[in-house]
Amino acid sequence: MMRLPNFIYRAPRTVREAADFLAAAPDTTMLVAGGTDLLPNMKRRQQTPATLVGLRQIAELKTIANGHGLTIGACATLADLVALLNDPRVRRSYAGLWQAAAQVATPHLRNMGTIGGNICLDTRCNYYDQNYEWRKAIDFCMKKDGQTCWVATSSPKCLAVSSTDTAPALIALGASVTLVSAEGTRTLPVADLYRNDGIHYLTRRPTEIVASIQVPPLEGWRSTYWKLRRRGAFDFPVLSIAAAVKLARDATVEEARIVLGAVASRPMEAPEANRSLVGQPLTDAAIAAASELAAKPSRPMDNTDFGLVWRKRVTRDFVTYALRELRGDDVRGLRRGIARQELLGLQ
């Protein structure tokens, strides 16, 4: 059995207790909520701090405000927003958010889990995720312990992929996020929360709090989350596509948003898809422009479940899946047969 490492626990009740807590040792604290990705990963050693600094107990940071926009406290828990955003009226507006809350892992890690752990998720990898000794059997690997990246030997980064479900839906919503430090307080568009590094994946500095996240009025805004894995339940996404579409009075595209998961160290956009799309309707034609073009980002490594030429080739069509529904196209049926072709494993 795979037991925790010893660490001191602290429990704050504000969130500038918790923020000198983190001041005082920032390279040997780290920060937990639910705990249901940093412990796992502490029993396999790949995260040892010396002190963990809880936020459970911190009132203001489970607060989920609807108003003008939705403001979501970093600790509301993944089932919470999907039991708000469950209200059709809610729903409406925030569907992607909704569907990509409602498709993390279980209800029971949906139970404990956070939206603010959700959008700071380590990365992932086959050779990384393993326990202490597989990992010492081949030499570990850059991400942790060791020089080189076994998924690409000559890589001078690691290569291990972003597998948040929520912050691609939050990017394609144009949310922001704030983070509290001891200093004071930034926010930043939560796109730019995020860097191409499987190792320094966020650019939230070491002594920095995720508080909250809030996403702007979406007046005139559709919006859809597309998620892959081996089963229709528990797993990470080998693949997910968050698309968000302002759709003026005839139909036509005033502003659209496309982004990709699961297919690099960070949440990659289509900007060209993007534009492709803007002062058009949503036509076959032009969904198939814009899929190929969304398609071009994506550069699968060979690190997660399935083939990676496959999940390559598979990109444009979720980006066709979900255009599609954005345009009004009944795709329950497709999604259906995605969860069956998931749970058989085929490709």
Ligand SMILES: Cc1cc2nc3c(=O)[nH]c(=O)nc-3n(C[C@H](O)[C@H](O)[C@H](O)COP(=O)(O)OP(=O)(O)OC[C@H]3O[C@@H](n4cnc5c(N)ncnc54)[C@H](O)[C@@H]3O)c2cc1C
Given for the second form:
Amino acid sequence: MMRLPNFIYRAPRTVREAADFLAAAPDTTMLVAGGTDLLPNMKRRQQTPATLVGLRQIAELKTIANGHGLTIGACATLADLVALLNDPRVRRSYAGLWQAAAQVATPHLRNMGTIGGNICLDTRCNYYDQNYEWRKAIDFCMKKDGQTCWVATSSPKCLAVSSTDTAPALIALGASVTLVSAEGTRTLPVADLYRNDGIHYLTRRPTEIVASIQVPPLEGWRSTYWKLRRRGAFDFPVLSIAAAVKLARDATVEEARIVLGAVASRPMEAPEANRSLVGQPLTDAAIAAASELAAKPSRPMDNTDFGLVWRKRVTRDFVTYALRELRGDDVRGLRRGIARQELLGLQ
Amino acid sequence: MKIIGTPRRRVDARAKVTGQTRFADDIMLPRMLHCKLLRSSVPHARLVRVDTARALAHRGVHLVLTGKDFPVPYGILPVSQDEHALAVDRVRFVGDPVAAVIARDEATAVEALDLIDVEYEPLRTFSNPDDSLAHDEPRIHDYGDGGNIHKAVSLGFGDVEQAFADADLVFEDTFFYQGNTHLPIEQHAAVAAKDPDGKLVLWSSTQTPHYVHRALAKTLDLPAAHIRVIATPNGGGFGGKSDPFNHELVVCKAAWLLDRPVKICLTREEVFYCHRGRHPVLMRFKTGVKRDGTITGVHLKTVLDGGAYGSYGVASTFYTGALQTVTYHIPTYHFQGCRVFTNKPPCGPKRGHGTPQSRFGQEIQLDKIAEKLQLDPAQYRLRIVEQPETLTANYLHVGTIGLSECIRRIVRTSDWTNKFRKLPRGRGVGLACSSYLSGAGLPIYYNDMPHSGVQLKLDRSGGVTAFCGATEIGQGSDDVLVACVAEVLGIDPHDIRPVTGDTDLTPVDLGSYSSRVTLMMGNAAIQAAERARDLLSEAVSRKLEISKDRLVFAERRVFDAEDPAKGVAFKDAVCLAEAMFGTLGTVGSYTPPRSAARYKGGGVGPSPTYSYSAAIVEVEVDPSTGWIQVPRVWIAHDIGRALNPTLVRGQVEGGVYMGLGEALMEEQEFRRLPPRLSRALVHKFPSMLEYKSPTTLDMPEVFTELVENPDPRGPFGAKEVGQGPLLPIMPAVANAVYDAIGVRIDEVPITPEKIVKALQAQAAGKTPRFGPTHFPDVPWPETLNVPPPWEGGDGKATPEAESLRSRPRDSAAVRGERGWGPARIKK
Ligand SMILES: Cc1cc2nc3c(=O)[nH]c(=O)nc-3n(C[C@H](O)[C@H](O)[C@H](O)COP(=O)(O)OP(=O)(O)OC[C@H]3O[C@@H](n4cnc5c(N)ncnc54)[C@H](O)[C@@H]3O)c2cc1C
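Okay, that's the form predicted on its own, but what's the structure of the form predicted together with the named molecule?
Up next: the whole complex, starting with the chain shown before.
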């Protein structure tokens, strides 16, 4: 069995206490929530913090409030979130988030994994997500213990992939995130939490804790999430499309947000595509044009499952599926085929 | 029959579902130490120095072993004794074991691994067969058929060139079958200890305790009688636990030296390095047919990427060419096979051993032939199925054949006629067939002894214990053992205690491989049980004063067939017999019939009888993305007789599952870093997350049909089911993809990306196909000509051919070759 390295474990009861532990040695301390990402990484020595601050005993981080919008504590498990969103009345406004959360990993992992951990998920790469001995055999890589990015040896920056399912959905829904540190609290759009750099992929300061996520009330919005992966469970996304549109009564698009997951080191927004959709209904022609534009920022690299050319190529198809679903097309057959499981459509 | 043929809960089910089965990793012994292996981080190198001083000085470390401690080589085949428990002077792939640390716990052992200093002197890396064929030096091994060729063979059965001249059409196709691995849920684990008598005991998750026993005696230089190997129940094997492994030898040596129990449990990565999985095979099929589809001849060439060691490779090579003739009538046949060494984990036997690759090619080619001749693929196959009870061109004796019935059944249940070439674009069905051995006719090492032995103990408690060396690897062999005995003695299977896979307690059985256990152990069990029944009959007939032939054994009683009320309880029958004969015990054994093949290489392929399967797969393919889905599979399997239909169906469905994994996603793939920057050649993703194998959500509906046509050679008529049903799945998927969208994917795995490429070719007016075209130049040896039976042949090669045959360059290989040559066929 792979063994964890030694570390000190802290189990604070309040966010304040946790922030103090973090502030004491921010460079060698890491937060752990469900541990489903961090602990396997530690076993493979990808991440080797001296101290872990466990967040699971902090009650205030686990609450989910559904009133004016949705406020999700960072330590709410994905299973809890999915359970809440299973209620069709709640789901109506947040379908994309529900579909994203429900497709993370497996039921066991969703029982442990939290939304905070999910949005802070380490970036992934086939050259990096390997055990110590394997990485030694390639003389390590830029992201840990080495110099080179083996994905593209001339790349000055790490190309590891943002693989969180919920972040693209949250960005499409216009969500924001609240960070707490010993110095204070700040709130920023989820989109601003990310950087397109495989190593420094978060703008979160080392002393900050993600405390909660706020999703605004979304009257008149529809949203959806499409995930590409090889199998119906376990697999991280290797391409995902989160899309949300606000439709006028005559079905004209008033606002649109398309976000691509797993095609760069951060979730990628598609502003040109968004603009192209506004002011007209979701016609076939509008969908086709938007799909072309949305596929542009998609830059998959050869460091995940499936080849990059094909992943790039099918980006268009996936954006089309998402927009057709938002228009009201019955795409349940397609979804069943791709998700390989029965996930209810939007209607 | 009461038990045979009735779907039953298997005897080991309770322990398994309640989590009480004790796997190797569950064994905890007092004072036990833990072992970890340091594995090579370079793909090919001379080992200059291994300095263990710092590791040995680390707190909690008890022992560090290196190649110096294991001077004697081993290997599963007598002809390929090319492995050392720890590298002596060479490492041959990333993952090759170099040193071992034995420490108070696993964490300490892991820490100490990093304290071992190894100096490597890099050698040229061979990453694929083309590389290995192009460069003779440096040789990965200093034996084999020259350069980096491990084995090259050429067998001719009749004049194939003439057959092609006589044919109306000749088809030539190149296929590639990617390598993949077994992926058993249980990682290999082993515990060794010196028992109080000073003898060595090894518990290991192995499919072949007998062969491990032999390897231990050889490498540790201990008398075999002082070594006990206990095969713990395997959490799956599929062929991946049939070689003796480095870690087994290491813990034995360590336990012996330290006189403390030593345990090792491999990580998932290490299981990928042990491998012995499916060989990647490039193959070229040339087939001549008459206008009605009759095959005039087949010429098959295969190149196998063997990886770094021999393993079962010589057998695997022959297996790529062995069973084509068993399925369809092929009057002339030329087979050429070549296995090369590369710097990757060694390939070996995975479910279907060497045969799925060429089965894939042959079944796709038949689909192409049928289309060209405008024949329905099902009808076409019915026309060319081999005849039962015949001797094939390569001298394999075929027993019963239920293949035609299999085809008819699935054609009916799948509604084939209304689907084939009739479904809308994007949906399709494909059909393929196969056959497989019910046990290899010859053992791994030459000997005249039985392949399986069963011993029964009966005593006055009425309890029966059945002893057999066979190993329970999840397939249900313990259940088969007790079912055969229970049926003969008329008792309940749960009344019998199976004791299996223990070289001290149980008679030899060669192991759980080659689908041999049910047939061989089953026959041995029946013989032992019949001998026991004879003893009981004798005693009961005397007591009841009726003749023996009127006695019936059923319902835990022995009674008069004409007056069922007259009888005794089984327990009392045992008491009577024990009083009459003394302590009761019987034995049974099984030796396969002598093969008709008497040519060199004819040792691979013979079997007492063959199983047959036919499958129809339905697919849905998205013409834009190439996304592929399998909603339904219909499969029929010629089982001879289903001893326990629940187990048989489990094996069929498991085979379908594994076959779909190979067809759609599984790949043992490697990464070569840019050579100007690095020498690295690593497994692309040795993890269960990134090595893609289907989950339950990806599994289609499976409709299973069992065709029962008892074969007199099998126990109660049974044939194998462990491997055969996997074989038709991969080609059936490929044929279904063609039916759905008109493109041929001539390699596995069949991925959306390959489909898109083929669709692009189709749109551009090019050959609508994805697959290999190139076949490398191989220095084939002189062909060994064996006239087929219908040309008056006697199973031997023609003398001219024998003398003309080019000799392998290495004499050790010739000496070792005995195990596979004509010497093993008794007159
Ligand atoms: C087999 C497998 C499959 C998976 N598949 C998917 C998948 O399909 N999609 C997907 O998105 N994920 C997947 N995951 C990853 C993971 O399970 C989920 O992302 C999960 O939501 C992570 O949450 P966690 O609480 O377990 O995170 P942890 O492992 O506890 O933490 C993850 C990271 O976030 C940081 N962190 C955690 N909480 C906070 C906080 N409150 N503030 C600041 N930083 C924080 C940690 O320091 C760490 O760096 C998979 C994991 C496995 C093992």
